[in-house]
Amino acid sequence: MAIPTPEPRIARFERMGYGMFIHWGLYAHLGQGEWVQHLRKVPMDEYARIKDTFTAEEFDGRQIAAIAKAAGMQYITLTSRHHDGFSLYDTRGLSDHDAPHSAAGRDLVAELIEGCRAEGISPHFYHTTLDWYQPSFHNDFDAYLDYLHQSIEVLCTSYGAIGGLWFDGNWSKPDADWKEDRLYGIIRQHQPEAMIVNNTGLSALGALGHPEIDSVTFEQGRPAPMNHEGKDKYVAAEMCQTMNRHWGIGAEDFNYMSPAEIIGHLCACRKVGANYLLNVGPTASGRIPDYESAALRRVGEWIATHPEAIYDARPSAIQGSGADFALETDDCVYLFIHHLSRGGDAHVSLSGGGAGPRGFTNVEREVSSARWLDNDEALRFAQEQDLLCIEATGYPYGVDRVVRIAEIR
């Protein structure tokens, strides 16, 4: 069956490969994570008056900006409004609830884009579509509603061109009519080129909603392959993940990834052509915490080694044994390769096997040539109709790559 052609913004997302989410708000101050107010039952009157010690003083969208740059994530999605209502950005009269009525005193969503524009880096937005703060939510949701899609009208008019909206909350009312046709016909009218995602929590990974949506959802779970045959749309992918334990920041939270576990989200992502948006939760005074930060730094340098890998090239039909599987480009095939083992004195490295032959079929194309990219060794192979097998070296010494990729031509 035929596959359907992406829509040009949804070929760009894919390409785009790996962002930045940010959950980040009045909770942040209380340092319990996003739901704090919801679950420890804080009262509202209460909660909101955090608003005016919100003095945001280090949050800084052009170093944020670059700190993404710098991890290889090429767009963010800053949550510009989460479940507790309050807003990051001018919401133009719509509520008092929001960062201009707040210490900060100013639009914080208008200095991410514009850090976003100045480093490159693609703004997206996350907005709740449920809300604690408005009572209407409860007692008249077709005026809820109505403030709902004005506040996103606010977002697709007030900051120039953006890269996405992504909704979250629609699962807190599963028999409502949520009107989506008019919420993503103003997203459309206003913003065409933007990708449109509606997530479906954690009990419904990957599973497609209205025809408007341009990619299905992997929260805290790694995605699997879309089936794109004989669809009316092609839809992409993209894992949303904590690098911790909560989306906004944990203060005695310590279970923290390595950056060798984000590598590996990262090519599981890849391998079925998914995007992998890992969250980093900025302290209260809006500056992105030194582990996060570092963590993420040194996944860019990985990165930074063999971007193509990453970026552009897409799933293939050829299978790997184990973990190992390859990705290709119209000229080449890259094979990630893992588990490989470390060479060195018998004093400092432990034995074991991983280095050796690794084999793979369904190998269409007649190759010529194998290497690292890493490093530009040249690879021993053979191959024999579909099947090539190469040997794959060990690290030397010094080295561990986690996942280390071939390039074969």
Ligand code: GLC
The other form holds:
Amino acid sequence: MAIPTPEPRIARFERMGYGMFIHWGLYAHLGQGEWVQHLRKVPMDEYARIKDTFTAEEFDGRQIAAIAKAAGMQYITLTSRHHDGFSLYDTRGLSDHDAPHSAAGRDLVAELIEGCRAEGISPHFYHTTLDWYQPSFHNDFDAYLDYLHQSIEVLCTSYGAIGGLWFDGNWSKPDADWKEDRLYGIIRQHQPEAMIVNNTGLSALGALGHPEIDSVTFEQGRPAPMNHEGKDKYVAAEMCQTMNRHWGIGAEDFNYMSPAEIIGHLCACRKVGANYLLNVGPTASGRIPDYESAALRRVGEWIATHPEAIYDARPSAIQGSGADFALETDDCVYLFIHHLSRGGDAHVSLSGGGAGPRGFTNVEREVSSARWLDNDEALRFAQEQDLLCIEATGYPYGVDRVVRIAEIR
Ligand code: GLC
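With the form predicted alone in hand, show me what the form predicted together with this ligand looks like.
Shown next: the complete complex, the earlier chain at its head.
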């Protein structure tokens, strides 16, 4: 069965591969995650007073975009408004629960967009659809939807071209009529090139939604391969994940991923053609925490050795064994080889992994060369029918790249 051709915006999105999610808002001042108001039952007037000290003095759109760029990330998805109803953008009179009405007195979305343009990063916006602040969300849903849709119109008409909108919250009223036709119509009218995403949440990973949706979501879950065959539209996939256990900053959350884990997740996403959207939670004053930017930069160094294998290569019919897999472009195949380092020491050695032969099946192309992308070392290989066996050498002393990539031509 035929696979539909992706629309240019969707093909572009897939080639971006890796993005930075940013959860930041008033909740950062409480340092207990972005759900703190709701879960700790903070009274609305008390919570809204955070605006008086929300100075955003360290929020620097250019610096954030530069951190994303050094990390090898090609887009940023910023929470323009989260469930607490507070907007980082100037709602232009729709609400006074926004950044210009806070101590910051600035339009922070405008600042991030400017930073993104300067660094060549595509700006995307998370926008909540559920709202703890607006009474109409509970007592006059039609009026609430008017407010939400006008808010999106403001985002779509005030800042030039934006890369996409990422909605979250329809799962809060699964039976409501969210009037998605109207919402997405506003976006298509003003931002025809913007990606439209609507998070299906933790319990419906990868579910297809409205026909205007351009990418499915896998919130904190390993993405599954997409079956595009026979579909009316080619839809991309994206896995979002946070670096510890909270999206908004958790001052007492020490449970962070390492660069090695991030590399593993990035590879697992690319294996099935999905994007990886990795979250940071800036501090109260708007700076990305040091550990987060350092870990991201480290992964960026890993990507920079072989960007073509990460961004351009697509899923392949070639099969590896265990965690090993292949991606391909028109010209070559990239083999992603895991577990090359051996654990343990002279007395205790852990099983599995290490240097040695690695087999791949379904290889239809005739192979003439194989080399590691990180040091150009040529690799011995044998090919018989559709079976390819490469002799994976181990890491030289001083090296451990977590996942090593061989280029096959
Ligand atoms: C969830 C949460 C939210 C977070 C989002 C990110 O839906 O409600 O706080 O923004 O996931 O994927």
